[in-house]
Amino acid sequence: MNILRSNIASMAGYVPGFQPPDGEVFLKLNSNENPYPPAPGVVAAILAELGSDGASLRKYPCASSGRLRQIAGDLYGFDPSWVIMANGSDEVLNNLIRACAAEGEEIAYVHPSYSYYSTLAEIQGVKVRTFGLTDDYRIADFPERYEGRIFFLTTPNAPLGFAFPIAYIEELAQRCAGILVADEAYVDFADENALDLVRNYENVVVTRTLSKSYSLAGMRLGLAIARPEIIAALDKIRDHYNLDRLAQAACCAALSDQDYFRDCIRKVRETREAFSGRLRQLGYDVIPSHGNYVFAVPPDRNGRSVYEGLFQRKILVRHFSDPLLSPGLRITIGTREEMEITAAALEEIG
């Protein structure tokens, strides 16, 4: 008896990187979490709002997550109605295909960028075309005009970790006649970001997490940034209450330490730099990043390997299977400490 659909069956799923069994001590650079906790309003903000007995508990969340959508917009300065709040950014990823395209229509992202969005389009039942990168990390063969109903841009990219100018973006989104996301997981670590081209173009959104930036992995909040009515389509179909009430206490303790925010910044760019440049001293080709990780190849171009000595030596990286990825490694950008140790594992190798 067949009750799957046949597509559902059919699908591998995501597979995320490696995660260690609980008592298994490892250097873990593998899942761009950030090495640092949260603001120390966050644990605060989660204790008093569970509260001497965790009888708030009882109680369903804001269904609206309003005060985060205020906080957000005021920190991005976008009235309210700009803003929908998510259980991650995969959440707002998930739902932008089921708001937008219907199952046999298309959409497109670049390969390689995020994986997971292959496996939103499975699930939905649509078509996917992907486009290759130049050299000089523009898009292969853009055509001038896209009619796809969604083209996904991860910016900077991930894994490669480049980003994309505003510029270029702004071109993109005039060549799209459907929706453009910008995706900007990892855009709090670069210099620039793609806010301005919502203001003026109707057909891009802003998609953000709190999981990188704000070292709330494990707390699972996203956002998107939109024209309103792109935004009241996205609340049609969220789960009603899709962020509990620990989660939203978090949000917006998080969002309103921005002193905070700025130093973690600040911290993990400059070791990703000092990283980078030990990388280089040690022969690997390393693309310059823009998130808080790197890509780098190692002289031999033999990615497999220098994941397996790391691992023997506890140190978790990612490694990935795909052809155009495999001669290299993704490495999570820990502690300055943290990487010397990694730097040392990686001279060690050879």
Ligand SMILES: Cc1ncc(COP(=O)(O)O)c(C=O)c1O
Contents of the next structure:
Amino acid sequence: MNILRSNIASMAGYVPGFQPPDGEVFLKLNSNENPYPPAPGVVAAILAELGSDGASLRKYPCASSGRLRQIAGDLYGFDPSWVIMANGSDEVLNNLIRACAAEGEEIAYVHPSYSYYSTLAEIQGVKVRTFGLTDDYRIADFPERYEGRIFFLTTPNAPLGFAFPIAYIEELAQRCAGILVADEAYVDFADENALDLVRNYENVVVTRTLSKSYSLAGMRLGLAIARPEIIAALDKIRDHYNLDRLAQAACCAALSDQDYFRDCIRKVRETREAFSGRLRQLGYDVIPSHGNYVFAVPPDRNGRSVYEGLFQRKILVRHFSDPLLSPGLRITIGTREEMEITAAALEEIG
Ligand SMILES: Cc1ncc(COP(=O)(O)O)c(C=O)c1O
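Return the form predicted together with the named molecule of this protein as a structure block, the form predicted on its own having already been given.
Let's see the whole complex now, leading with the same chain.
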């Protein structure tokens, strides 16, 4: 029976990192989640929205997430018409492809980076091109003018952790005929961001998530900042009630508590530097990271065996079978104590 579109029937589908069932005691350093709880006001805001009997849930949420656009706009220095809220940044990445690339047209991204772009493109029948990296972390063989519809740039790069300099991202924006998406999922842990480029270049879109720096992966919250024409197009095609009531309440509380946010970021960055130092003492090759994770290669370049050694000790990190990445591991930065446990385990594994 021929009931599926042929590209859907033949595609593999994205495989997210392993999520152990709730109750399994792993030290979970495989999905770049934040080790600290969300801002204290988040739980209170969710409970207030719920009320004692959950009556508010009878009613649909605000379709535009208008209050959140205002708060995010104020935070980043943009009019709300430049902001769209999303059910995780994955939703807005998907809708960017749907809005800008027709079947048979092309999008591109960097390999290695976030391979989900490829899955999203395949669903739409959009062609995918990948560009590799040079030894000094620039895009290899990027054309003088890239004619594809979208170029996705994960910066800081995941899983490697380096960040592209803003001047270089600007140069790429000038060389893209279509949209340049700066996927800044991890940028809150970095030193600089590409928001100014959105102001200065009409083809630049920045995407952000609350999953990492705001400790809200479980609520599914993301956003994009772009020219109002692009935001209006994304608004036409998104699910009209894309953020539920509890997510909107949580988002509002999280974005409003910038003191708590900054404190969390500071702790993660400090721990990242301390842990990177420990890894180097153990002979690991560690790429200086701008995210909440490090990519590290053990002395024998056998990432798989270190992964297994950690797994036996109930520590879960990310190992990729891709030959470019398989010598190393991506390790999420947890609390100071968690990283001491991890460093001790790595020392034992040898
Ligand atoms: C580079 C990158 N972009 C986007 C996402 C998706 O984030 P969200 O949880 O907001 O959908 C992730 C998640 O890990 C990511 O690593």
